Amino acid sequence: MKNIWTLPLYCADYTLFVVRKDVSGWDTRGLMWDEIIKQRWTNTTLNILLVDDVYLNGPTLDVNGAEDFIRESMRIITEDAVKKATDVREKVCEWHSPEDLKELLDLQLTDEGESDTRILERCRDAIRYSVKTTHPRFFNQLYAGMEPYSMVASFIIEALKPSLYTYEVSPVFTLVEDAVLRKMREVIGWKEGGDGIFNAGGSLSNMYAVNLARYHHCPDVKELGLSAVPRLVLFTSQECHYSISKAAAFLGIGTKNVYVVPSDNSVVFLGLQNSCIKYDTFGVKGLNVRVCDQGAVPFMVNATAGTTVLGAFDPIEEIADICEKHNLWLHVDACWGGAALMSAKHKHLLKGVHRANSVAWNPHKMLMACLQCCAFLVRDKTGLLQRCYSARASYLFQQDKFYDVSYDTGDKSVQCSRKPDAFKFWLMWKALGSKELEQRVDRAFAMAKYLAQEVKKREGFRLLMEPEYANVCFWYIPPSLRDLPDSTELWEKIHKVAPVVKERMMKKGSMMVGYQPHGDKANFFRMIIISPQVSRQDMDFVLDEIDRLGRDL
């Protein structure tokens, strides 16, 4: 018997049909139209090209079978990723441990494919095992909430796979991430422009600002490296977010260099000041004197809007009058409270900020666009964010282009492939307008505040500060601990509650809050509230659920 085979090749037209080839070779009179197309002739002459071993004619993806996949693939996602995630009835996450999880997933990889039928099988096992961080009772980061047009603009993304480098290769997007800049510049307070880049995450943005700072004030260190600067310090409060100390070892800085300026805590504890750094220790016979003496050059201060744990707030206009006396850069990482800007009624607690020179905001945080979505933006309008990072590589942004080669920005970012996140903000905010967003996010304010008052009506529950943010901190004192007194040895054994709390509510899946310590504070909830899902129904479950869950303890 003949050993027979097909081999599907293609005609000039793109008509599909069917080569059979035997072992003497290739049979032009076995030549077969396929069952799927539409029989017909056609005078094309039929040239095989094999190169390594390879057929070359026409197209290996079958385009109709993709379509049907990714159309199955929709339905699956719609109705268990957005339906049953966002529905309050529905587990937050199924519980599995990491060795149980590898099993039930079949993590392997093997040098075959499998069907299309498996791998949606895949795609619901994926959504099953993951947590649902659209669901309303989910409160455990700083991001939450199903947003539908951001949702639809991160598909699009997804399906065209542009990259955000020039305007040749993503004209679309190029033009919404700069309209979507301009628009952040000016609710900041920049009236005039500035300059800005869309990144791959709010620690980068930290991270851009800290080097750019450092190319403003020596441009020398890019291309003589730390041969050609001193010693470098910076200035942040203890409640700034890790990123800025990772910051200075990545760019040789080192974390010793960053000068952590305390907090007030009996100040921030007593709730009458949340405000993160006590600032007279920053004046000229403070930290910046004292760092001088030791030969060391101030650069930078960072300053934090809406810290991650408590949600406070520094005075950024007393800082920015002592950065302009003493000639430092000024930093606002407002990557969890920039969306404070958009609210008429809360947009004080960023007072000054249209004094920084640069600001790290997320939209992907408060104002619940697709993650990630991060800006970095900056006052310059000098072309200083071009200048810090540009590599001017000759086979992306040539000089002699068609077109006005100022719209490709890719120069001005570390990355080489970037998506363009700001189509996921820009998308959402034409949806939506200003006014819903400002609605959105003072409706979190008011949750948060109707939390706080519950919390501290309900026996067993203990606030931490009043809640600036919406970030809403206290502890859940069992019933066996509540008429012990005031001790060391109760804070201990109050110290364990969260933890077991939490798991039990991690392996229930009835609902998902974050726990921490802070300084020599004993372990506490952090419950962090966004998504206009939520109601005060939720608030009052989560209070029950966590009394119910820890009443035993």
Second form
Protein chains: 2
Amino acid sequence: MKNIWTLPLYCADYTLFVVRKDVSGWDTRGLMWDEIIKQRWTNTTLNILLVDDVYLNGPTLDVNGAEDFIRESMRIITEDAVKKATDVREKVCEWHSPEDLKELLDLQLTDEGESDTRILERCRDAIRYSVKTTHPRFFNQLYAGMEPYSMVASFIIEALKPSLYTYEVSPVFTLVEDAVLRKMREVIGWKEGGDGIFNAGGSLSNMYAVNLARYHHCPDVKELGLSAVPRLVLFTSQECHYSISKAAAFLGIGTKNVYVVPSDNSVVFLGLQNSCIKYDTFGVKGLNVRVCDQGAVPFMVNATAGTTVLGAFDPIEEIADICEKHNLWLHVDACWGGAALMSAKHKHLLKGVHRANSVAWNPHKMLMACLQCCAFLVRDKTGLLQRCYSARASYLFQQDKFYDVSYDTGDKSVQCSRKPDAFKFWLMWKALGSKELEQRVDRAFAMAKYLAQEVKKREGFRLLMEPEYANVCFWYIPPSLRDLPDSTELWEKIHKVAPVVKERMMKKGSMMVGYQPHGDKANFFRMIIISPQVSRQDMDFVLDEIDRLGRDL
Amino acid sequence: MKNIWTLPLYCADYTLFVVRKDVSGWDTRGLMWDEIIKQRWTNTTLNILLVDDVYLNGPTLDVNGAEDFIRESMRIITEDAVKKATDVREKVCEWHSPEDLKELLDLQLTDEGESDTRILERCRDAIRYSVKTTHPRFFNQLYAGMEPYSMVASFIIEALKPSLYTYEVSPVFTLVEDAVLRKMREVIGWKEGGDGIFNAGGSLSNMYAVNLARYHHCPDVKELGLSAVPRLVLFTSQECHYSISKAAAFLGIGTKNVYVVPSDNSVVFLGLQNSCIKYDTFGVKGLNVRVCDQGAVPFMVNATAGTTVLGAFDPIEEIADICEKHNLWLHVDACWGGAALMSAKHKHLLKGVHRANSVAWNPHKMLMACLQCCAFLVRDKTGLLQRCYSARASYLFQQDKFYDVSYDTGDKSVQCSRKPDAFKFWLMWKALGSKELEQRVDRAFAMAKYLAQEVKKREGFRLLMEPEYANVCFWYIPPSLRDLPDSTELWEKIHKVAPVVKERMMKKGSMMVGYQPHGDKANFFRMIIISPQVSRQDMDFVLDEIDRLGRDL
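Please give the corresponding structure for the form predicted together with another copy of the chain, as opposed to the form predicted alone shown earlier.
What follows is the entire complex, opening with the chain shown before.
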């Protein structure tokens, strides 16, 4: 499997070879290396092509020679990275500090290569010391669990190395992406047409949205830049994902031009009068806020369906009313909460989403498609996405091709090479059907409800809020703190509990649950429930385990 | 492998089950489904937990049950997507029009799922109808060939589903990325320190660079946006990748603020005087250009090492002189050409690259790491990258963790979830060593030289320029056009040849070679040589085949 010409070509055995010029004038010796090996004792006239001291005859990488290595590595992956990684009796992680792990892994890259045996050991080690995000006790992020169909789809992608820009290079995956985007738009409620693209992460989807909204508002920005237009501002709630702020920084809008609306009160722009932005709140608490801001021009509102920490849903219908009234682009960041659309029982959480101009939705989260799988969906039917993003690279998007070049979707993207992530969702959707996806979503909701009830029942646990979705947020209060009066001092103590419990669970490897402070709230645990591998017993285990790990604090 | 509770739970057999309230007040029946199956004929009191009509006892996805499916799919991948796909006797692609292929694939997503047998057929079909980018006769893009070590690394990633933001979730891959970035910086010639990040594509790397240069020039842009600063402009050559233009559009700079310098004459900013930008040329031809542009403030120069179409290298040393003189950020887009740095013989092409402020370099191109594998490397040692990109999300980057949080690299990224692509490069580098990587690069150069010589020798072929790198650009002129005088009319006819030849090679499936017009040049073929699976015989084949396919035109 190593390059064959790294064998000692100049060794004594080969001085028998007769070098001659071939008819085309090249210094050639013409046989492939394995033929040379066969003929090493026969004093044949050989014909090897040498250019700049490099032999160009025959391949120097033999993929068939790699077959044993590939088979053995697949065996290791199946045993260690699939079966063992998802086995509840195994650890979620085997913790080592960065310094220790560097020693264990021997990361140095050197001049000489290593044997296949050594590389297979390295594969085993990489798996062994990695966190098992597919383990039933991994609740740390907004993704979890193992989806076999999607994983297999991703193996196919990795083996074939397709890139989505032109139909000619990725015919299957181009059509698959189109089919999945169509179906997702249908689920959103956009009857016909529309547009979209899969890309490398929900953060990028939100950036696509901000840029598209800006282009829609003022197409000149693409050519002339923001220095040629008045200051643009956008609205989002305090609970939104941090990628909105990142988008504002990256896209040159500026983080201060993101108008953050206090949560529990969805404050939305009302109108531009006398060079003033006036905006007002609506929502449950009815708090009114008015701000006057010289020279700012609002162009979009970002609503969040399923916030990262609390799993809360902005009232899309009400926000859509205001956006329509003021001609603002409505983007719904449903990266996490979009999955609720698959459920007849729970899709009301996104009521009005069909009125959005764009939606970001990551099937790699609740729906368990293999990382990454992120759709950016657009209601527009006029080719806005293409106009906004196109650079018309003539070496890639030739217009004189022999097929319908509207299938060359690459010019809608900020990327050039782009992975066909939709396939990972498509194959599992084909296998499971919409019904099974719906049942999984319903089960996650039910499981979250169960966990929240248990938290409320148990001594020493305190629920932050009733879960709207699959996030269950709660404090653990060790016995030593339970009788203290509710005070700043108590909460300062509670704040220090979660980091210690987290450290202990990591070092024990029993589970992974995230914690964070949030606004004025002291550190609390955030359980995320996704995988159908998880049962009521795991919920009970998590609470028991936190209590075990934190009782003495 | 399907959710167990989709089985007919209410069927007659189970009416024997006694539902009771458990001590905690839940409506529970307590046994896992397989236990229920075992006990279906024994009239036992069962204990199943029901919440919102969903059964929460026991996992409803059994990964072990998926083992046969995973094994069988791995067999198909090895046979069809690895062995057959890389077999030179097989077709590069089996062409179907979008309409036909839609019929063949049956893309519709429905309520009901499909059997594993059917899903395995779908896997086979997806592979069958995909273009084999790993085939020895695929020369269509700036990547090609199959690298077994890297492919296996990517399988491990897909099975483990790691995401790079915090050390606690991706300990192994965080350290691996750090090691690879270090080594790549060493190859560039940055002795100690420095920074970097792997991300989803070379286009994004270039965007990182533009944003970082802008932040370096004026940190206020992050908060205040571009509307608060004078018009920023950047310089790049005409031959640069289109992502520079995309970056300018996306980042709010505006495509017109990309000052495009004619190629063959690297025009670089000389100084800002009297509110005028004056810039001047240098380089081989010594053409001078002066432009006066009111109010524009230059902040960076993008130099390209290995242009997309021609494989040309900008003179980095000379550009660095001017950048230093005028305090401009120098970014080198070495996405394609960076691999030459691995070769003692050819690294002179990037002479001066160590003077760049940032470098983009994609190991997934010439070095054959599995798609995508793209490094953005930064010379700065003061944490500029982190300051530029950070959003300090408190739910992810808690500062009260029990380990050194400087290993939480996620806040340097525009993404949130990010794939550990460096691992795909690291494992193959470990296996092959730097020496083997160097030999592969040298061989690609030699192969390109051979092909160029053959093009020059053969009747009906005309070389566009001597290759500097692994791009060989040439026209094919069919016999009917060979005796015509050199005229606009002739070139209009030549322009139409490549698209037809391309159509024929696609429909035959014999190979894939790209073509494009370029500036005032009529359509020409661009051969890209990368894979060690490719031999001199394949070069000869390409020229023979083009002649066979186009003789009658």
